[in-house]
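Here's a solo chain for you in structure tokens, the form predicted on its own.
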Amino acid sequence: MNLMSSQDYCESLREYNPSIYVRGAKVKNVVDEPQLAPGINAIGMTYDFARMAEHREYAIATQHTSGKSVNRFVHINRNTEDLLSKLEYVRALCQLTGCAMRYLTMDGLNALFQSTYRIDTALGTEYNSRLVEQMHRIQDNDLTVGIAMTDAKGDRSLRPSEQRKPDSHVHIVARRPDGIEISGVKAIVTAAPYVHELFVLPGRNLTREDKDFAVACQVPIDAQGLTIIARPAGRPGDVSAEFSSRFGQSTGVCVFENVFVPYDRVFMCGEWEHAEHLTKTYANHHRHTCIGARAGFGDLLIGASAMMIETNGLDMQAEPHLQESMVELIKTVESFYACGVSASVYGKTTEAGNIEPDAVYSNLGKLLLAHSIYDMHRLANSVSGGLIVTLPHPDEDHNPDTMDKLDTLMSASPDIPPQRRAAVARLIEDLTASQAGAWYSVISVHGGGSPAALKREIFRKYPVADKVELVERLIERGVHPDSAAKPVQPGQCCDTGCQPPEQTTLPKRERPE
């Protein structure tokens, strides 16, 4: 079992030489770039967690295709226990990091495992065996693979093949004897600067005219012709950022310019009719994972809110309104997490042999958290008070002219040091009222698909027709299990079939003059 540590992960990144820009400057080496450090720290935790005995039960899995023990984030899920362990693992990591990011590798592998099997079965290709070979290499080297799925899109009223600028969607520009060349722009690529490789996936359904846009492949982060234009991760270097100066997430725009991909790393090459299946399968796996991630973030808000109440000198047991807000916060977090558990329990084994979470519960859980993230912030803010945004900058804590004067402001309970109250207040500010807090809100709404996309998928997958049939049976008095086999007689009003009353006409009344 080859499990890297966070330090090993950092050293492995030094072996790559990607073309990355952050804030207008080219990055010499991602490991030494302070603006990316919070993101590298967060993914580093996924490596260290798997090496800790207390997390081994859900962090390590046995890969069925090789029999090897691997980090769960590079594993093919096979049963309900795998899905539940995945949720636990993601939630536990995001309690520490806010967003663990590496779970994208697992979601991509599972979606590709299903879709390549489906294409092979339909067309006789060999994509699945290629994927398994690449997956074993990823597992043996304990790599992190990002997902480049969302295209720049261009004019959204037009299909990919109709765009004025074809590069608004990644597409095949050349087919060579040894591989393909791809060009185009992928946006919103999570953790792009500090992964080892990228899975490039189609971002929508396609038509025959769009066949060149039907491409799925695996690209090293330093492939020639790939440029990444990224945001800083979190709030690096900001001493007031109790959380996001240590852990954060960078997203990048990935520009592919005639990037060569050998065929052993190509998993879809023009099979346009299978693009939608891959897109929606990945979305389902990832939305299930998002539930665990945001539940871990919710745990941070619950714990920080309770601590803020305590440091303010209040007792929740004696303050019903505080209890009510805390219960509302708990209800919100555990409700969407319960959807994740249900999606795991009702997951279905696919023809490929892996398990896919139930799509209705996955999408419902993601929709609930997307709608609830601002309520979570509001509840945490309401129980915390205005100190979380009015507390002076941490530099004042060490300013000899002001530090003593602030002691009165920060003193509440005699049992709690003022410094502790300040630390909790700044943590809640960071999580809910800062640039990083706003970022978590937007990614909760749009990460893994917009609310509109979630609603479409719920409506598409939910068995509305079964509910209609249920009501039809009730209307027909079909209350007995075998009553559906009984013919419905015109005019029948009960199971035994009595005669309906004869239709009568009321006497016509003369209208008074």
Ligand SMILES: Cc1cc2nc3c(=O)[nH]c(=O)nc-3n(C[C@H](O)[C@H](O)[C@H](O)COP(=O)(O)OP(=O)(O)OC[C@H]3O[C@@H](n4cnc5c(N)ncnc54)[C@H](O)[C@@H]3O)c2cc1C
Second form
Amino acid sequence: MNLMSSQDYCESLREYNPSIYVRGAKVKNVVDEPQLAPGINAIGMTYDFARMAEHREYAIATQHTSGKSVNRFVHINRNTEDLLSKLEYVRALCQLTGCAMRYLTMDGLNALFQSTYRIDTALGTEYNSRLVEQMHRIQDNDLTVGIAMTDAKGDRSLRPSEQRKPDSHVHIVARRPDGIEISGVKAIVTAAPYVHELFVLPGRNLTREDKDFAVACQVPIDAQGLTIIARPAGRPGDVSAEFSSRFGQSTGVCVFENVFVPYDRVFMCGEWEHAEHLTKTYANHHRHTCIGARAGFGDLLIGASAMMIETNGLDMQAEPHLQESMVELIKTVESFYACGVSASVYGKTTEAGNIEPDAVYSNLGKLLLAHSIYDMHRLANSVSGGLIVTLPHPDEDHNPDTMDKLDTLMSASPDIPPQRRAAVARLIEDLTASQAGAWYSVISVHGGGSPAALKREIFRKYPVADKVELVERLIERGVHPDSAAKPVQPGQCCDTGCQPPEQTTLPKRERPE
Ligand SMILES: Cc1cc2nc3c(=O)[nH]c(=O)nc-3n(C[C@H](O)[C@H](O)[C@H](O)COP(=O)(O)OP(=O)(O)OC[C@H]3O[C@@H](n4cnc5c(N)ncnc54)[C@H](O)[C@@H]3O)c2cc1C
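Would you mind giving the form predicted in complex with this ligand, to go alongside the form predicted on its own above?
What follows is the entire complex, opening with the chain shown before.
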């Protein structure tokens, strides 16, 4: 079992020489770049965590294709237990880091595992064995692979092949005997500056005309022709941000210019009919993961809100309105997490042999959290008071002219030192009312797909037609109050027997392919 430590992970990044820009300047070495440190710390935590005996039960998994023990974040899920362990693992890590990011590797691997199997079955290609080979390499070297799926897209009303600028979507520009060349822009890639490699995946359904946009492959982060223009991770260097100056997420725009990919790293090459399946499968795995991630963030809000109430000198047991707000917060977090649990329990084994979470529950959980993130912030803010955004800067904590004067402001509960009250207030500001706080809102809404995409998927997968049949059966048997018919057994309603109900056009629940 090769499990790197966070230190090993940092050292491994030094072996790459990517072309990265942050805030207008070229990054010499990502590991030494302070603007990226909170992101590297967060991914580093996924490495250290897996080496701790107390987390081993859910952080380590056995890879069925090799029998080796690997970090769960580079593993193919095989059963319900795997999905539940993944949720727990993601939640636990996001309690510590806000966003652990590395789970993207697992979501990409699981989607590609299914999708390559599907293409091979339909077309006789050998993508699945290529993927398994690459996956073993990733596992043996304990790598982190980011996901480059969301294209720049251009005019949203046009298909990729209709765009004024073809580079709006990443596509194949040359097919060579030894591989392909790809060009185009992927707009939002989490952790791009500090991953080892990227999975490039199609981000939508495609038509025959879009054939060249049907490309899935794996690219090292320092591939020639790849430029990453990234944002700082979290709030680096901001002393008032205890949390997000230590942990945060950078995202990068990835510009591919004739990047060469050898065939052993290509998993889709023009099979446009399979692009939608890959996109949707990835989305399903990832939305399930998002539920665990935001539950971890919710845990931070629940804990910080309870502490803020206490530091204000109040007892939430004795104050019904505070207790109600706390229950609302708990209800919100645990409701969407329960959808994640349901998605795991009702997950289905695919023909490829991995398990896919139930899509209705994973999409519902993601939709619930996307809608309720603002309520979570509101609840944490309402129980805390205005101090969270008005408390003077930490520099005053050591200013001899002001620190004593502020002591009165900060003294509330006699049992709680003013410094503790300040620390909790600043944490709540960081998580809900800072630039990083707003970032948690937007990632909850759009990360893993916009709410409209989630709703489409719920409607597509939900068995509405089954429910119609249910009611039709009730009516036929006279259960419905408007029915004149007396209860009858099937086939005995008339001389000729029952007629099967007419086919409805409403969507049937999809069976696993
Ligand atoms: C913090 C963060 C991290 C992310 N990390 C990653 C990552 O690691 N990898 C990755 O690949 N992606 C990542 N994403 C991207 C995420 O999946 C997208 O933001 C999401 O799918 C929405 O796409 P978009 O941002 O391009 O918005 P748009 O597609 O521009 O959507 C904006 C609005 O327009 C609507 N809309 C869009 N197209 C149409 C249309 N044709 N018809 C009607 N309505 C339309 C949408 O429903 C939405 O309401 C990340 C996003 C965020 C915010």
